[in-house]
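Just the one chain here, laid out as structure tokens, in the form predicted alone.
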Amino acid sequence: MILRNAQILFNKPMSTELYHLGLLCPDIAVSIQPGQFVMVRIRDSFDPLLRRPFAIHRLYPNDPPGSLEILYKVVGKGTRLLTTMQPGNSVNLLGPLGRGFRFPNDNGFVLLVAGGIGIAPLPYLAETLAAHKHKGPFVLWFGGKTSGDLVCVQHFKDLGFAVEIVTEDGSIGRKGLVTEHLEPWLIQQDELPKVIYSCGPYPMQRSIAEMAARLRISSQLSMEALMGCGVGACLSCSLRCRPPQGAADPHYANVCQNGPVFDGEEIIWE
């Protein structure tokens, strides 16, 4: 865990609410694993008081060396302030934090599922799988409320992923929720995934975990949570989980320390 100032390289709007933010921070970039995150202090003051957590969206080891990218959605005061930051400005990063994704031991079908801003940690995971020459096949199911929520689709296709799109308003792809279409589609496949990697809102994650259990598929879920500190001190991101052997129930894990990636079977869904 490192505390560093990071120079802003770019801050590009991708839609009315989504932005790509490029940061130069070699000390942190060199040790980041897919699924980990950073806590960002947007400006050197107490307003806003708390840092904001952001998943690592992509790494750029050579352009320039040690640069990374986050994808953020404008949802409140902190992220609105972030949209005003210009190249050459800096923000303060604490990271890398959390437990990231674990890779399958064998080649085989790998499924990624994203809901809205839940796409944020998945490009770096996809790039790492491709770089380690995992042979796949690879499929991404990506859902959003409208077509404006769907970014990075072409990047996944360029990495060799088949992409299935779902929007709630039917503006592109299938109409409805990812969880309404995914299980019927999976049952029709000749091969089930070795693992499902997923990130999105709590109801979607619960549905993915329950589906994976029914089909006996391993699932790794990157859980979204409000975080005050990112290091397990404030306990604001507690998640009820099954207790380790010998521990008492109820057992609560911190999303920031014990996650954000959890096995689907670890979580007690409420």
Ligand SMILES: Cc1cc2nc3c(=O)[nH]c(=O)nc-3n(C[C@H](O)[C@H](O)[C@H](O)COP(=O)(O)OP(=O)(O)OC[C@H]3O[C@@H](n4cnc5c(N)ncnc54)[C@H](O)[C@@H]3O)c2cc1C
Second form
Amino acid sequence: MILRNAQILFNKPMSTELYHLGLLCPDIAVSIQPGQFVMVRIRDSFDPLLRRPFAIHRLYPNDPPGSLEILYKVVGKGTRLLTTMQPGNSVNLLGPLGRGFRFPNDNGFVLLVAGGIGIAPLPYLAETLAAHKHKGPFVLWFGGKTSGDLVCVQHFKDLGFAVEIVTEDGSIGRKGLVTEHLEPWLIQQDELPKVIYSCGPYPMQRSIAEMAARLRISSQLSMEALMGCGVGACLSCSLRCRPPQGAADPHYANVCQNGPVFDGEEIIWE
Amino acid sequence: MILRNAQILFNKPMSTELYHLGLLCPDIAVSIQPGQFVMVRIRDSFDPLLRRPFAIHRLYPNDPPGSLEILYKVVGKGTRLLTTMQPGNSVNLLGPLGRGFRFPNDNGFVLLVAGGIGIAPLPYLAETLAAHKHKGPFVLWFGGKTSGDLVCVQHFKDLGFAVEIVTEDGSIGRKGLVTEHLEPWLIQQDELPKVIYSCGPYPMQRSIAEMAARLRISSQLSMEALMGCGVGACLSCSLRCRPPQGAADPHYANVCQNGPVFDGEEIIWE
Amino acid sequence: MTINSPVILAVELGPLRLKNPVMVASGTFGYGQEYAALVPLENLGGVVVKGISLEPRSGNPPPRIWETCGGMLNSIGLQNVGLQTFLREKLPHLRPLQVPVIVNLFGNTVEEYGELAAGLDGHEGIDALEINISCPNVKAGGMAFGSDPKMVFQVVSAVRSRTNLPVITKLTPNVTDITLPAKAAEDAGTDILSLINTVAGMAVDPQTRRPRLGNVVGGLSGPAIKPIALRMVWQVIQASNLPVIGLGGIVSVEDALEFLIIGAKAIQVGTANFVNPQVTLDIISGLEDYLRQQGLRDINQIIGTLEVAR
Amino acid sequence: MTINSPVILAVELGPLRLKNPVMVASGTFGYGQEYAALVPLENLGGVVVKGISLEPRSGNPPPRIWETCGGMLNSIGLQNVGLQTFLREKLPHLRPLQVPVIVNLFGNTVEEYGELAAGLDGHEGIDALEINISCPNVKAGGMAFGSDPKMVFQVVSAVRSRTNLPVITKLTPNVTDITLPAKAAEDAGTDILSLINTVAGMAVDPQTRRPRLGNVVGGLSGPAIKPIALRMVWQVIQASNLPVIGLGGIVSVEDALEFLIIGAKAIQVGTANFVNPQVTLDIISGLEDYLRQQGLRDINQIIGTLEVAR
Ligand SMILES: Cc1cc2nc3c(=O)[nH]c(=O)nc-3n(C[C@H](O)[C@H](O)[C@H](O)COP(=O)(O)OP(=O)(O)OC[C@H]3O[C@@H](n4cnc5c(N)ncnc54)[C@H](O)[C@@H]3O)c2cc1C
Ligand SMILES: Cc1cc2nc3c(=O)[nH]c(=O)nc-3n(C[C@H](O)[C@H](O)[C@H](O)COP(=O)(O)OP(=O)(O)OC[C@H]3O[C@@H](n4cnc5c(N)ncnc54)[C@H](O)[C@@H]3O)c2cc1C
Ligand SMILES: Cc1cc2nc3c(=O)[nH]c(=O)nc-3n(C[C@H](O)[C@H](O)[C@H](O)COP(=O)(O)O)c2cc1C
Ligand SMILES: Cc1cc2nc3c(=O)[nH]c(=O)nc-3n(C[C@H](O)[C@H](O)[C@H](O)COP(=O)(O)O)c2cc1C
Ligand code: FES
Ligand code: FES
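The form predicted alone done, now the form predicted in complex with the named molecule:
Time for the whole complex; same chain goes first.
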């Protein structure tokens, strides 16, 4: 765990709501794993007070060396403020934090699922999986409210992924929710993946976990919670989970420390 | 009184501590008088919470039309933050506020006195006095801790002012305090000014007022106080003053409303 | 519901009717004239003027304010022009305006409160009285009035018996259980409760090792105290049947909505006027926008609609 | 005094000696391990661990925190591993370190407080106990213990009679007069007072019209509350002879100095750890710089040196 100022390399709007933020932070870039996150202090002031958690979207080892990229969505005070930051300004990073995605040794079907801004951690995951030389197929299911939500699709295609698109308004791809279309499609495939990697809103994650249970495959779900510290010190970021082996009662896990990536079976859904 | 966003035109360091801030705000530029001030909200956040009062340093009617300049000294949270603002950003201004310098009809000796950042409101005052076609002489006494404090001197010279310099460390000009050197010098002059215009720290202002009383001339002193509202609504910015005509007890005047420029005789010094 | 459908913002607080629930708080808007160039007073739900006492008061020695993180401390010391000057010089400017004028008042003794109420009663242009039992920055007695339910009862009774105007009692947050003074004021016949006044606080200059305020202790206001205010308003609303005016740290329409949703019938804006003099106008139009966005037509449809899962 | 002259930061609080006055506050630094990669614990004046109860507690339903202006609300609900797991799994990591370890504790009844004190007594590696009588976010009893001086007396007596360790009593700010529980704790034999715990607060989501916290009400901490904390610490210092630990909203060396100047012998840093995990190290070196700049050599030369003009 490292605390560092990181210079802003770029801060580019992809749409009115989505921005790519490039940061120079070699110490964190060199050690962070897919699915892990950083806590960002946007500026040296106490309004906003708390750091904001963001996943690593991509690493750019050479451009310049030690740079990393965050994809963020403007939702409130902190992210709105972030849009005003310019190259040359810096933010303060705490990371790498949390437990990222785990990779089984299996070399087969790789399935990623993203809902909206849930796409954020997946490019780095996809690159890492592609580098693992899995046999494939490589598939990303990507759902959004509307076509503008669907960023980075070309990057996945370049990595050899087939990209299946779903939008709630049907403006592009299938119409509806990812979770409605994914299961019927999956059942028709020649083989099932061993794991589904998924990041998206809570109801989607629950549906994915339930589907995975029905199909007897495992799921690795990147979860969100309001966070105070990001390191396990404050017990703010609770997620109700099944008792760890041996223990009797269900307990609250810390999303920041025991996650953010959980096995769907660990979670007690509300 | 107007409330406006003003675009930053420039924000130039003159020294490590002093900055020239150029702002585009035609509505305020057109109506503000020498010695009046604006309350600046540096950014859209609540830390810092309150607006900061600044005098108008100069007006630039044509460059572009409606632009004005503030000279600020970095002393704390708000001014430190101000140094990070860039052309293209904007700040919010409330103004014109307060009662500025008054001009007697007399066309003689014009004497200005500045201590440190107290120079801030004087260029605009000097330009206005010069435009009044006073006979002169035109003299500025300017004191600082050290030579680096003495900015804008050339501008006064260009306006036809003789500039008498005093520094506490003697690094330039006379050594010591303005108030030590001014009185002996004044007494040697052919005539005395009718008014002394002065802006500087409290002890200097008190000495000036006392000297003016001894010499039976009047003084117009721009005073400072911690301010909440800047408009007379909160009663924060009190300065103990002699009772207004008719009233018996001394009272607290509002620096923001009854000042910031006071006649030295009004003030009850501590 | 289209973007222009008319929405109703009018609220009733017992005997007091307001065209909208957004007022300015005592001590932060002078006697109503200071911000008039920026805020047409008639657009406001109500104007609460700076606290008035029987005699003029010169207030505390400066420095009188200090900025803190998200807030400010003040120890104005209740400087005011006194009853007679208020009636003679300040009220005439307010009288012609179509806006409810609420006079905030305080005394040094129970009797003074009663006399003030009598002195203000019957003057055209005054729509309600707000009793300040809570100012924490006057050394003698100031703390005690508001924090002792028995004193609250006496003060409110004294005012109640000397006026026919609607009486608002403004509570101090510097108490263990805010429902006790609320109940006492209710028992003494107040029509409306308002809360919170400032929270007692302090600051020190590490360089001089002196207090930042001439009076050492002052009152904390501004967004920093909003969560405290909201909690106390909620406690009072659950414990009392009276209409409640919520205030403390409101700087935005979202803040105002929080107070209305928990059940405040109106709100007051204090410190935020200094930060953005037009904040009240922004809040009023923001309330209209919110209603439209929620598909509602009357602000009363959201007052007291907090959903507590249980 | 040159830039490198050695300065003395050590302080004594009755039976407790600290190498410097800067500790981390309970509940904001876990059990000491979570930030160890960034903060060498041995550099700190002391570590106060997360509050411990007799049995493990799973805490409140999420959401458990909400950010406010300059502060945060929390309703963790005193989640903790319980006494036995603490002794078995957490204490062994702390024991070898050259840093005073202070165990924060709370019970549901007076008896539980006593039992906990007995259960913690005699374990190597524990240097003091801090009694949390003040947590405002546990529904039953939590509010009452700290705000009723009689209950404070009972709780502190129960702990005092079952341990030989130095006893710190941590006061709640949610009271009318902070000196009353302070006196009660002193009468019951506490060695040290610490204050403040969080201020009860609330927040609402205007879109869902639901409370922001699962528990509705939570505790406000962070820089927003510093002026309140400073005022209460000052009141207690004037009313009590015991050493006082000041906390509440400290985020910088200037903040720490304010508490020391008014007479706190040590300070704790809570919420600021989340904002800047190395803030305690910055404060410690900032205290050294301040002493050098002031031409002093011992931190005790500034403790309690507030100059109040009068
Ligand atoms: C492990 C993790 C990784 C994340 N990665 C990304 C990412 O790569 N890109 C991205 O756009 N977003 C990501 N998020 C969500 C992101 O943290 C929030 O959108 C952001 O904190 C909102 O801040 P705000 O000030 O704009 O919103 P506000 O609503 O003003 O924030 C108020 C408070 O709520 C918290 N908050 C609000 N929304 C969320 C949320 N969804 N999750 C957690 N806290 C929240 C804020 O941190 C803050 O404390 C991630 C969240 C977690 C927990
Ligand atoms: C009428 C008037 C005109 C002024 N004109 C100028 C000017 O042209 N150029 C310039 O550099 N300064 C000027 N000042 C002083 C300037 O307002 C302060 O230096 C500035 O507010 C400091 O803010 P800060 O956040 O950097 O300091 P901090 O010390 O962090 O501020 C803390 C609080 O104290 C207030 N404060 C601190 N110093 C002063 C001060 N000297 N006067 C009033 N309030 C203060 C701040 O406004 C804030 O509320 C003027 C002051 C007044 C009253
Ligand atoms: C400068 C100042 C002066 C005040 N004067 C009074 C007063 O005279 N009477 C009163 O009842 N409250 C007074 N208050 C308290 C406010 O009316 C209000 O209760 C408090 O500031 C909390 O609201 P806010 O956070 O919106 O400011 C004053 C507050 C401030 C900041
Ligand atoms: C997330 C969180 C958890 C806390 N848990 C405890 C606790 O278990 N016991 C306790 O006495 N205080 C607890 N506190 C209160 C802090 O120790 C401290 O008194 C308070 O936060 C004020 O200090 P601060 O503003 O520096 O955070 C907790 C505070 C926070 C923010
Ligand atoms: S955010 Fe503090 S424990 Fe997870
Ligand atoms: S600053 Fe408010 S009255 Fe002067």
